[in-house]
Every structure is written in C-alpha cells, then in structure tokens.
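First comes one chain, alone, set out as structure tokens in the form predicted alone.
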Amino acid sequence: MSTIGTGYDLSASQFSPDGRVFQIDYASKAVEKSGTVIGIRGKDCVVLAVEEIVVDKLYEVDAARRIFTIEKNIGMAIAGLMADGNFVADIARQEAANFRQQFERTIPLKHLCDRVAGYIHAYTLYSAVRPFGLSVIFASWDETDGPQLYKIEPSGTSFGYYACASGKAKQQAKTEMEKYKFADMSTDELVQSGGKIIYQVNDEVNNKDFRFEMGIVGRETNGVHFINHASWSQLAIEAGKAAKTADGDNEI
C-alpha cells in the first residue's frame, strides 16, 4: 500500500485501505519538527526538560515557552505546534480546576491524563476538526502516589513512563535515556541527567541557537511544580555543557 494519502487524507474521520488515518500521521510529523522534549522520573522527583529552538533573536526570554504549570503539583511540556499546546494547556487547567472545585483536592495525574487524552482523541473522530499537532508530557508528585510521568500522543493514546521523549531528536534521546537508571536517582542527579540528554541530542549545525527550559516537581520542591528554578536549571545547564564538551573531545 502507498504511504501517500492519495485522497484518503482529506478528513480525520476517514481510514485508508491499509487501516491508517493520515491526518494523525501528519500531526505526528508536526511533532517531529519540534525541539526535543523529555520527561524523566526519579526516586522522589520528575524532571521535564526542553530544547527550545530560538527561531527569532528578537523574542523575549520567556516567549513561546513549552512548559506549563497545570496544578500546583502538576507540570506539562509539549512538543509540536505552540498554538495547539496553549489550547490544550488551558483545557487541562479547566479540568484541574473543576476537579478541585468538586472534590476540594488536587486532581490525580492519571485522571487528568485520561481526561485530556479523551479530549485529544475526540479531535481525530470528526471531519469538521483536525487532530492536535502536539505530544503532551505530564509530570507530578504527591505523598500518595509519588512521582508520576505520563505522555499523550496526537492520536489520543496515553501511557505511564519512567522516561519518555518527543520531538525531532526523540530516538537519540531514547537511546541516551536507556543508559541511565533514573528510578534510583536523587533530585540533583536527575536534574543533571536531564541537562546532559538535551545538550547531547542538540543538533549544533541546524539548531545552534536554543534555550534550555526545565520543569521540576518532587519531594524537595514540597510538591510544587517549578519552571526554570534558578539553582536547578543552572545545575542542569552546567552538566549539559560539560557533557557536550566531553563528547566533542572524544570525537577529536
């Protein structure tokens, strides 16, 4: 069967003869063009790290941020289209607020992930809409469930992970992550690992200018999600630059 749409890609509600929905495939391509995003889960902490590609040097420092705080203990990172990411972040915040209003406690991450995944999946069922061109990674920590990490694909499927990646260097990031044992790592070790992976998979030729972003939540943050926490972000950046320099020395 041909891998080209050939008339079967005009609607998200239409299957091709070989059982594919090409609109979802195209949404996945949009994710692959994005900067790399990773999530890693440690012993008492979860780290989200982002390779934010600088497409315009005139942007403000915090422009086009790809990490969001959804609840006080829940962070979200996106790879793909920024406008879609902002919209889905707003949906996630509404779900979290509705749950808090009804039950007077923070929403469990599994429940939030299921709700958002169902919303994303609904946009793959009707011809009047298009799938979201993004992949979503959720991170949280609480005393009951500990560290949690979930990822939602453009198709609406979601799974829990120990470590996951999205974006243009997804495969290289997965290869690097398989070298680590994140489950035994302390907060500082996890932060350093996140910095190393992002800097090591960065393509210096095509994406020389990039900004490192990080979200962190865990026991040491008292269950509060921080974006670009000064000391931990600096620790990650220093570890990343050192790892990149070491890789360059080894190639010589």
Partner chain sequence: MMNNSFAQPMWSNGPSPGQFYNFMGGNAPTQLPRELTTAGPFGTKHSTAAITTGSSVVGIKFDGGVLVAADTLVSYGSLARYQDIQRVFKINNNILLGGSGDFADIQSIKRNIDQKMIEDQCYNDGVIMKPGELASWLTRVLYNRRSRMNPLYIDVVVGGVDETGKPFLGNVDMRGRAYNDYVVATGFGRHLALPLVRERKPKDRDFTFEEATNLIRESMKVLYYRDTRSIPQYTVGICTAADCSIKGPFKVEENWTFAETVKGY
The other form holds:
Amino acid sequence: MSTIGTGYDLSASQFSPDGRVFQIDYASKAVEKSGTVIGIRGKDCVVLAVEEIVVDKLYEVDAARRIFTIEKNIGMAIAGLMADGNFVADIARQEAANFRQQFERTIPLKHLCDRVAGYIHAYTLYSAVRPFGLSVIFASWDETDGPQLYKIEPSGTSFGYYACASGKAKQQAKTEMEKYKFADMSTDELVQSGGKIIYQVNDEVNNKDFRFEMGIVGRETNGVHFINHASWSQLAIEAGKAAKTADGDNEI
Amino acid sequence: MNCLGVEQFPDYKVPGVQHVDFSPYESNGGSIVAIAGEDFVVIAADTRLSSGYSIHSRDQSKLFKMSPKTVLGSTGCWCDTLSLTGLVKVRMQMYEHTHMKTMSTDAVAQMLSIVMYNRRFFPYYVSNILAGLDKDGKGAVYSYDPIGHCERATYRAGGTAGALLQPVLDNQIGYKNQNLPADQLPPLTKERAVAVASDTFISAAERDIYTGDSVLINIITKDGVEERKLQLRKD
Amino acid sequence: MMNNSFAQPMWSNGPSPGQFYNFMGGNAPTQLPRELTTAGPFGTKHSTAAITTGSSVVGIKFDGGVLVAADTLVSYGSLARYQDIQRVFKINNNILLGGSGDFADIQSIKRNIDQKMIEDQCYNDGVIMKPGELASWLTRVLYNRRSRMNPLYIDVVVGGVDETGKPFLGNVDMRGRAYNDYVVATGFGRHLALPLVRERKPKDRDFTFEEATNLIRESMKVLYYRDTRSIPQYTVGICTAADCSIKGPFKVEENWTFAETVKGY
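Alongside the form predicted alone that was just displayed, please also present the structure of the form predicted together with its partner chain.
Next comes the full complex, and the chain you just saw is listed first.
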C-alpha cells in the first residue's frame, strides 16, 4: 500500500486519486493476518489444507473451523475473518441449493464460484457496506469435470488454479508448491504434499501451536467432501511432521 | 372456476384415472371406555387401526400418557389424533416451563377443549376421552365432541363403538334401570371397573368391525399408571 | 453471467445505493409459497387426482433391519407408461423410502428430503437423520398440505435403522396418518401382501432376514398376479446397521400354466 488512506479509505464506494479502493486493500490485510490455507489439485482429487493457529487454548478443539462443506462434493476453505467466512459459506450453500432445485444436479464449481465472486464483488461497490475480509478457496471433484479448484479474493476476482494459497505464509507456500507436480499426483501423494506444505510454512517462532485441518474430495472419496477424514488426515499429519523434522535437521 | 383442472384439457384426459373429490377426513376406527372411581380411573382403548375394510395395524395404542396422572384416549381420524395430541403435549410442556409444575388433569381438560374449538370451522375429527386424577385425587373422566364441547362424567364410552358401549356402562356402572335398593348395589372397585371395561370391549369386538385385535387398559392411581393388555378377536 | 436468463437476480434484499439496507434477520416481508396458501374468496381449485402413479410398496421388518420393495412401474392411468423407474430410494445410510401414489409428488418430496440430507452433511457434526425423524417430518408436511386442501397424493413407506441399529418401519399417507408396524404396505399390497405376511408372523420373535426376503419375493409375486397395475420387475431396499442399499431389479418368477385350468369366467 503506497500511502495511508488520506480520506479516501472511509468508503468502499470511492476511489483514491491513484486508482485504488482502500477498503479492499484493508480487507486483504485481514486475509494476510490469517493462518495459511492452501488448495492443491491432483489427478483425480483436490485437497484443502489449513494451518489453524491456536490463539487460545481454552477454545474447544473444533472451534473456528475454516473448512466448510457446501454441497455433497464441494468444499470451501477460508483465510481471513471467521464471521465473514460463516456468512459466505451460507450464501454459497444457498446458491448450491438453489441451483439443485432448478436443475436437479450439483452446481458446477465454476458457476458457483462466479456467483459467489459476484456476491463478494458487490460488497466492494457500496458505501453502506464493507468488503469481506476473506480469501475463499473452493474445491470439488466430479466424474465429468474432474478435480476443480478456484479462489476468490476480497475484491471479488476469481481464478481457477492448479494450486493456490492464502494467508500468512502465502508467498512461502507458493514457492514451495511450485516445486511439486500436483497434476499427476495420486490421492495419497496429494494428501501427503498438503501436510508437508502446511507444516513447512508454519512459523515455528510465533505460531508454533497450530492445528492441521484438511478437506478432501476426489474419486477415492466417492465424490463426497470430507472434513478431517480420519485416515487421510493422519497420513497428511504424519507426512507433515516428518518433513518438518527433516527440515530442522538440514538447517542445523 | 376450474380454470386449471385437468377436465379443461380434454386432449390430455388420462384413461382410467379416477377423479376423486379429496376428503381431508378418514375414519380410522377404534373405541375408548373410561370409568372413574373414588381414587382411581380406568381408561381402555382397542389397538386396531383401520380404514374401510382394511386393517393398517393391529397394535396401535390410542392411549396417550400426557402426565403421570393424566391419560388421553383419542380415536377418529388418526392424522388428526396425531396432530392434536402432539399439539397438546407441546402446550403442556410450555405450561410446565412457565409455571414450574405439571398441568393438573382439570387444566388439561380445559385446554383440550380450547385447542379443539380453535379449529371450530375445520374440526379435528376425533372422539376424545380424557382420564386422570383431579386435584383432590379423585378419578375424573372428561369427554369431548369434535369441536371441543367438554363435559365431566364418571364413566364414558367413545369412538366407533361408543353408542354400543355407553348403555352397557349406564347399566353396569351407573346402575340405571336396576331395581335394586342402593345398599345392595355392588361398590365400584378397581377390579370391577377393569372387568366391566374388558367385557364391553369383548362385546364391542363382536359387533363393530372397527374395534378388535386387543385392548390396552390403563389404571391410573396415585401410585402411577398400571398398564394391562387383553386380546380381542382379530377378524 | 448476466446473459443467463435462468440465473436468479444477484440482489434480492441486497444493499442498493441511496437506500437503507435491510440486513438478514430483519423483518423483510415474507410471502408463503403458493402451495401453502389457503383457498381464496373466489375459490382455489387444487389438485384433482393423481396422474402418473406407482402401485404397491411393501415393507417388512426383520431382526436386524428392514426390507422395502416396490415394482418398477409408474402408470399413466391404466397405461403401463414408465416401466423401469425405481420407487424405492436410499435417503442416507439409515433410511429407505418407498413411494406410491402420484409419482410427481413423490419426486417433489424426494427433492426436499435430498436437500435436507445435504444440509445434514454441511453441518458436519456427525449427526444424521434417522427414519423415525423423517417419518415424523413427513406427517407434518402431509398433514399441513391436506389441511390446506391441497394434498400431495402419496402413500409412503419409511424404513431404516436408528443409531443403535434398531429397525424402524412406518407408513405415512397423504393425510399425514402414520403408524409403525412390523409389516406395512400401500396400495394393493395392503389387501394382498399384509395378510400374507401377518399369517407367517411368529408370535414370540421377529422375522429373520431369510424369512423376510422370502415373504417379499412371495408378496411381489402375488401382487404381480393380482394387481393389474403392476409388472413382474421390482427392486428391494435393504437397510441394516451394516448396510443400506437398493438391490435389484429382480424378476417375479412367473408361472402361467395354471391359466389353462381356470374355467368359468
């Protein structure tokens, strides 16, 4: 961000003279503070993985989950404000339910993503509202479209990805992800990679205490989106912990 | 009037389709008898659920335990019975939460009347008999018509064989037309009440096709509700 | 996206410039869906009769679960119109639903139920609907529709197991009349299959799986012989604690040799 708002940051409905909408930039800041979240797309599987930073040990273990199920085969992960995330998850579910009601099939992920992106974008246009402090990642798998992965930014822009990341260690995660060939990966390999990346990019100094969360959907889950599936999550966590100790050894 | 009726589109007439006038009501049969004593009340209902000539179930209880001291017997249109008892149970729970006590039998009786009259112009098609112990611990029987008229009695028969059973009770419990001096009439004990109720059902099963299979008898005393079951003819 | 005429308007009750925004949960005026409104002063004529219909459904409870069977015919009046339509559905790992009556109404209620199952999954709390709950919900929907004189012309069998593996079998009709029993049937099955099954019921115990399957086979055969709106092909839903699935289609073992000996009609 080049300058502080100087009066142009009070409303989402006004540009600054150098062509920015500061409210969107600020919303992105909210995303950057959040624990890392990644989505990766394999041969016939998509994995969402979240580094859930434990801010307070008094929370219950399943508090503030950042992965949601939107439809049978659609998962959503968020980085940013938890409350905004719950709201957008609900909007996405309504979109999916509405589509199903009209066409009697699951909503294509591209279509869902367009709808939700449009919704998020609309919140950047009016003075009465603020943009969502969210980066939303959608993942799905089905027989016709195969694995699909999309991400929406606070501005409402959305793209399809082979692999994407948001949150604190976005850059690190992206650098790390470029080393992999996800597109050829089997489900197990993909799950392990997901675990590895999250554990590797975790900031051991400041956020050592974190919880690993994973959403998975693919051929091997019979096209059903699972959150923290027992065996696959264990596989990911083991791979992640192994990678972490190996990393530590190298550095010494 | 029938602007959207299929009969307006002769080209689309379906051969063999029966066009029926929908009736929201259906008689699913069943009878209830309740007899109140000094410190007890007996309520009995058969377990046959039928419509027309077919029997849906031979083991459907028509007695609803509303509280430890109150049992409601309900027959007629079974879907109305389900809805009505469900609604009354909800309202009894609301009463319990607001007043921190269980509704008395008298209060349930009054409420049931109001709940039923609320549907004055689209009535619950049911024959209800409410049995329980009143505030003084005495046996109480309340009977209703479908639109909520409520009357306290000492004995009552209702349901499809109600008209068949009531004269028997009049004679055996009310001692109507018995030319015996009052001191020679047998006292109404619990066992006598159960015996008379059982007998009326055995007789009703002979003549009413909607009453049969078995009869459930609830005996309510201050110690709780005792349940008994008696087999009836199943044809 | 804007060219898509099927798409819903993006902003229903959303913020618009220069106006106050009604946030969700506010008192935005809601209108009851049309099918739930009562008759108007000029007379509202609702459903006249079932058009495309499914015939009998038979359900039998056994010691570890339930079986629900129905043939695969959906008739158009007396015409055997659709001959390969499943009428027994798996709702989730605990519930089977067998539908008879107006097939459009069955499909409509099925859509509603399917959406509820997706909601169940979205909650991600491990809690899923049990057959007793679905049956109870159906009574409320159907009773409300009949009370508005706009019924769904259906008669359904709900079967399944609860969380402890205890079998459940019930029937809900178009008025919301509901009951549970070890055997339930709709349509002609009520006249033909019910007595057949009741006759074989041991007093002191439930049916075994073996006995139940044999009775289903027998019932479907009798129904095919005697119900004119039936075909010799059926599917069977099996729900136990271990498994919930639809088997088939099976064929009825036909034998018409006796036909030659039938005289006097």
